[in-house]
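The chain below stands alone, shown as structure tokens; this is the form predicted alone.
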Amino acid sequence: MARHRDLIFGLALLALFVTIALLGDVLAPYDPHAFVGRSLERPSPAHPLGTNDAGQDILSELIHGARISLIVALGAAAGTVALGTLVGGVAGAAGGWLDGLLMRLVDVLMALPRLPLLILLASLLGTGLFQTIAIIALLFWPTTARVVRAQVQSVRRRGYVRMARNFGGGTGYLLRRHILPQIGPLIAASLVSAAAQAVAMEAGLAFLGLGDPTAKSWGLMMRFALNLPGLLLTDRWLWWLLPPGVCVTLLILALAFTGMGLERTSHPQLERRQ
């Protein structure tokens, strides 16, 4: 328990958010899109976090926002890791001119300023949940590709992999049978790290007005809250702006601790160095 406390804490917190997302329709007291009260009601037994400027229940919006964040996190992380593993695995296993070509592509993409490119692509592709997932995956896979390539090159130098190649094993066979199983824990840790990054990016895009305007996400809640003139001059920010910000932070922390725990589990030498 002591050695894996990061992993246990991250998984427990992540399980809480997953439960809220799955049971959102049951836990939410109201439909998050319904107008169920007066504008800007203060917290009360009927509305524990009050209502927004349109009269919608903030607690219901907050509960349903967990589902949007987790969908984006899972989809964008899966796309990021799939692209990064494909490019990094092929580059590391093939070597030669193909390795050089793919790594130069990775270098170019990593050198580009990601935030302006993120905003540009969101403006061009339009708003929507699928577009948000695709944009995040397309922009953040190079880091995974570089890490996977380094690990593949390390594994391919091992004796049993060289022997399999000498016996006629092709690149695809070596990747599928010998290399990918060895770097599986690394891919799992990369998946969790990419999910944490996707949560932050989705919240940022929604906050900038570049996310899905129909999805009740935490970033969109913060955007609408800050659009209210004089919000920070009153105590309304405590029950409208603060809760979604805390939820984004806690979900990122849950994924970060889970990722660190997976890395320590798959690489015990990291723990011994501390």
Contents of the next structure:
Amino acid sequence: MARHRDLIFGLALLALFVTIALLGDVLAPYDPHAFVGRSLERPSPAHPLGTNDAGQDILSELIHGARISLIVALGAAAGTVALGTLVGGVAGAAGGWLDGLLMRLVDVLMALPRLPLLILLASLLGTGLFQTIAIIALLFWPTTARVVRAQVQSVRRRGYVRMARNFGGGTGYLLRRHILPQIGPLIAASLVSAAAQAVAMEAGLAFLGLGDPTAKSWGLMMRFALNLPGLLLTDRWLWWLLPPGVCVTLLILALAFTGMGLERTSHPQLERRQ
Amino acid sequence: MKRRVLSYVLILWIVLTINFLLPRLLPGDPLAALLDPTNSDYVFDAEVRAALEVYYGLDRPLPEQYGRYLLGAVTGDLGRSIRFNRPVGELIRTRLPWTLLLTGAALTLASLFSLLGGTEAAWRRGTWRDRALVVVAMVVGNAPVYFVGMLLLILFGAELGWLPLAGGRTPFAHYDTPLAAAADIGQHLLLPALTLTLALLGSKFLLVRNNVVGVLGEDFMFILRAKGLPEGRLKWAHALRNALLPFVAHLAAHAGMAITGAVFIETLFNYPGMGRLIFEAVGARDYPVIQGAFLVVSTVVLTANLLADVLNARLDPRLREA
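For comparison with the form predicted alone, kindly provide the form predicted in complex with the partner chain.
Time for the whole complex; same chain goes first.
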């Protein structure tokens, strides 16, 4: 029951964010880039969360922020898992020196401090949504690669797979029939955890001023709010800083719970240990 | 162990090489931009420009540049900051202790709390208190660290006014005794360290809790209990002790997490450490500083990795041969 509770909670919250992102144009009262009010208005019926220092509607920014976060999450997670599965799959299937070489590469990338490397890359590559996605995917694939490699190796050694090969099963057949179904749930779980990390990293880069400066993301909203001198000394943070922070946290939690639920569904033996 | 040390030296060399190659391979070479009068990043100070050109030896062949770069890195010469017109090594020397203080304090506190709290929670697994702690750990561990920091700042700094809002110590302060200096630094350290502790506690607590829960299901625990061992000994001398190995194995990963958190926290609290230095350097396009800081932080994290490996091998005899 517990595993379903995690999964259902995560998926429901995720579905809510996806709906908000898809229906953003309908739900948002204004264009988030348009100057629709005076600067720094307090919440009112016209602007439920007030306006920012430039006179843009904060609620509309918040709704459109879901889109940025989810685009980056989807793009970066897909890139991470594609790269990780490719490298991990090749290493696990090939073995030998190629396996050794690829895994040393994984070791190096995993030993490096990620954020400083991320900052170095972001400052060299320039800022933009695509760059953000590419940088995250480039730095986060080793985790997936390691898990996929371990699983491919273990599946390959199992009796029924060896038997299938002895009976003349080709590489393509073995992959399709035996190996892919075994690593499928693992890939799904990696996809979700990579998405959670991507949401956190995108918001973080935007907060540090290394994201796309034109994309209205939650991290950027927090950055601009905090740049207002003395923001913390007034109650303005309540409708300007708190909502994007809560949204980032909830989206990451939604993905974390979905990932935990998926992991338990694919490893029922974890259930007993809880 | 020798092989581990060697592999870390190899990784360090790869880091050095990445640091050398990245700016030269990527489009929009920052150094070229700095020396190009038509570019907006052009360095106007002729003296700095000359120093840059000489230091990076841009007119020389690539292998020679690489050799000079490696020699410089080994001897601690990391180039000159464009913004401050001072050696990068000197800047880093004044900043690194602050980051080590912050991350060291947070890692110690988080380890202590997670070992105690995680064991207690595992002991009471399934109760509402355990569940509440798990949910809180999930939320705190997953919330962006700068967001948690902002909330703490608002509560303790702005609303209650108990703690200073920013900085590493009171500006222009003159201390009469070393004790007064320590008290001031400690007061400024409290909020940033608390924020980082909370961020680390999220994953550390869950790690300890889940490992102790795993140990609780082992046969030897059943036998020890049947033998009539007192509760306290069972809990601390046996359950926790056997859950320590994975905890130590994750220390290196947590050191990396602490560095990541420190970048955000120092930026938020205006704390004068390496993270803040990196952030300021990015804003000013001060590439020598960004690269130097990346090198030093990588070295610190790799050293932490190596120390964790040594500690792990001492604790777990099975790892000693590997």
